[in-house]
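Here you get one chain, nothing else, as structure tokens; it is the form predicted on its own.
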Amino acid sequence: MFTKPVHTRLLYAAILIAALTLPWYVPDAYIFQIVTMSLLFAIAVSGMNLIIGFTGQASLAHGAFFGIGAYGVAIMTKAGISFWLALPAAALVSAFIGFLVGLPSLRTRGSYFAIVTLCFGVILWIVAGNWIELTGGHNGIFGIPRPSPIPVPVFGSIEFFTQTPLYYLALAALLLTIFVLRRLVYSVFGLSLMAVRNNEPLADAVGINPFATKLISFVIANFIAGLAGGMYAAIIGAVSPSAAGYMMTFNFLIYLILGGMATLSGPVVGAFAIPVVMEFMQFLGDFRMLIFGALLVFVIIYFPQGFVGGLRQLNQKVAAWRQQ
């Protein structure tokens, strides 16, 4: 197991303590929203930097896999289903379609799995928009029930009603993610994942089958996109195409580039600083997206490990400035 310095543990204990602390200094609804979605976008991202950073594989249909999720528990809370039995389920059918699509767009490489993903995120976003029976169509799904309070003895039920719970149960689902995440990365199944992603010939000639490990790396990034689109849907209320279109995947790809690929901070970095930044630029209106472009392309340029591995650099830099 690999373990940190002390400086980097303090680090990652003040920012746990300002998480579990911000109901308190963020009194404004609206940031309070924002950082509530950051929370749940940072669970898809990680789930696509598994793919993507770890194993390798560019999929452009985590935004499909999100939505499903988001469609899964929409369709099933509003049938009068529990919310806790909706979003486990919903989350297996996002990884079981995964496992569908993996099959047989695993078997190509390089940018023909890119495109392979992408056209069945296209194809899913239009049946969301024109599936009215199911879907709503582009009117999407209203009123989508939130979670059943959580009964805990003695001090009677946790009710989801207000902001507060439900930021601390998506607070709750981005740290287990994070976890379970660490976990499987720092085991010897995550150094098949890096071993597939550095040099496929050479891992299948020391026993590594990497077709096997790219689906399973695939169905759980998908399960882990389902579970933030379902999270995402009774959080919000309501779930319309948006929510599975491609646009949705390009964000969550710009907030993995920018946050740092093949790190397990980069994500949650990158889902917070982005949405932020955006917020902050709104007052000049289409013209943010200039700014933001440059610095996509100057990110990508001069730190193409993200802001994660751009501190780090800077880390060993310092270090290195020490010992001389």
Contents of the next structure:
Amino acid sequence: MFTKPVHTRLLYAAILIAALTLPWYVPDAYIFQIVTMSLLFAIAVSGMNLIIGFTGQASLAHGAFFGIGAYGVAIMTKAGISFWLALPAAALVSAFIGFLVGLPSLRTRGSYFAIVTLCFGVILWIVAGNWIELTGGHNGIFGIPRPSPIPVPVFGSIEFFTQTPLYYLALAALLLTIFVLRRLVYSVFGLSLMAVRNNEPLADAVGINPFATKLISFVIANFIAGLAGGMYAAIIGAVSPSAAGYMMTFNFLIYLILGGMATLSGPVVGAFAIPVVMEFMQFLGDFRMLIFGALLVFVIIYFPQGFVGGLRQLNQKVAAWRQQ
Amino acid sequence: MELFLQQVFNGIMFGSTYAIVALGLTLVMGILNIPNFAHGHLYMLGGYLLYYFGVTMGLGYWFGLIFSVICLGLVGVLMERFIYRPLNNQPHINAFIAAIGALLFLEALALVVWGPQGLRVPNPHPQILHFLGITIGIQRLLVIAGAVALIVGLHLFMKKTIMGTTIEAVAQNREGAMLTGINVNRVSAMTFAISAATAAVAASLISPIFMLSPAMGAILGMKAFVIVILGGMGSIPGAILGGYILGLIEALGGGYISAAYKDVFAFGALILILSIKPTGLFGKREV
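Since the one above is the form predicted on its own, can you give the form predicted together with its partner chain too?
In what comes next, the whole complex appears, and the chain from above leads the way.
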């Protein structure tokens, strides 16, 4: 579990090189924008994976916390605060609200927790659509300033006027998120998360505090969601209630499950593959969601482990077959 | 005073719809332990089928209602057989995702067949009563009466018929029921059929008052969930009481404080109640 076979490492290295050189061979600005969005979604879904996949608590407010980050950055940068200050501040606000929501709601279990968090998401979505003075109502907020240049000694400074540096910013954030999550999941705390997920009473009996463990996991997940949302606002340049809505949560959930829960690569695979599939289905018009819905049901019944989980199972079968 | 009475009447009318929809949902959640998140979309489909049979085919309101209820019962059976039964032994969250798939499918289906613009079912009972200074539409009274009749009927069905007691047996002890020779799969299908049919009744009763739209199922489905959790998972009295409480909170909150935020009051009340009593109003204590 802790060491990867050589060919997996090679695959990861190839993907990383491809990601780093992407701006050279993707000239189309539209596709480039989709890729950048997928990077941000991958960050958000990775955070969702921590609370749902590793801790086993079905939080359905992830889109709402993404929205808190997005609106936070939008409102603060519009007020003249630098993006580099506004982003961590918005993520902290998201984490803190997560703490306040988690305190009562994490006392409930299973479907109850799912519904309470979903309700919070719907409330936030309605507030975002109606608190016109703060959020611009259903039109949202436009003209959010891009991140200000970072001064670099010797080279001058990194400017964020074009798509390319924004892409690298998102990529760096995703790599950092995965790195931190990897350290976290393979630590003692990570093991206690999975212990709570697999058998809460037993975890409690061996000295793990399940409530504190779930709360910390929830707060970290929402911090990451806020971070992704804040970057989304600055890169898109606009936010509207749909960025904070429950449909956003459902999208994240679909990326997570189809990509593969409780794996580090699953959220990334899901966040990249599903939007591409949806884009390919564009020509189907109104029939697109019809087919997508049926496809979703089909996949969840026959491939419940998602893409990465399914691949892993296949790998294990092949390994077992080789040993015979 | 008139405003208050008018809001209470409207609250009871909305509450009646919520109570029926939540009743159907609590049946499958409590008995089969399936979080059928697409329940609100079954309601939406029920309304459109009433429109199809009653208006497009020209069968009239009451025949439209009957056909809509029969069709939805069938849809419920299919849903149980092809979506939830294969997911029986998988984690809860997977059934939830499947439900999202189902609701995307149903919403897209309504969009493809009936289009995005709202449709109106002509009101079969447009007469209006004046009573204590408030206006009461006959159709609105019918919603309340229909809900009460359905609740009483369902109660009698569960307590007095063999089929009903079989369903209760499965609810109390699935393995035990299987051992006594009850066909659990057939009971599941039956429960789903009843659940979907009641959603169609609710939609049929209220569709002469409100426009039909493909998106109408989403918020209602969430509210039904709120009510089921509020009342305590699987509790039928809890679902009924929860439905009326939610209807009244919305009508009074919407009338006196802010109409735009009426849904916020409903969902906020849930968070508040669950924070105080994590198992809901009528919830059993967890063992």
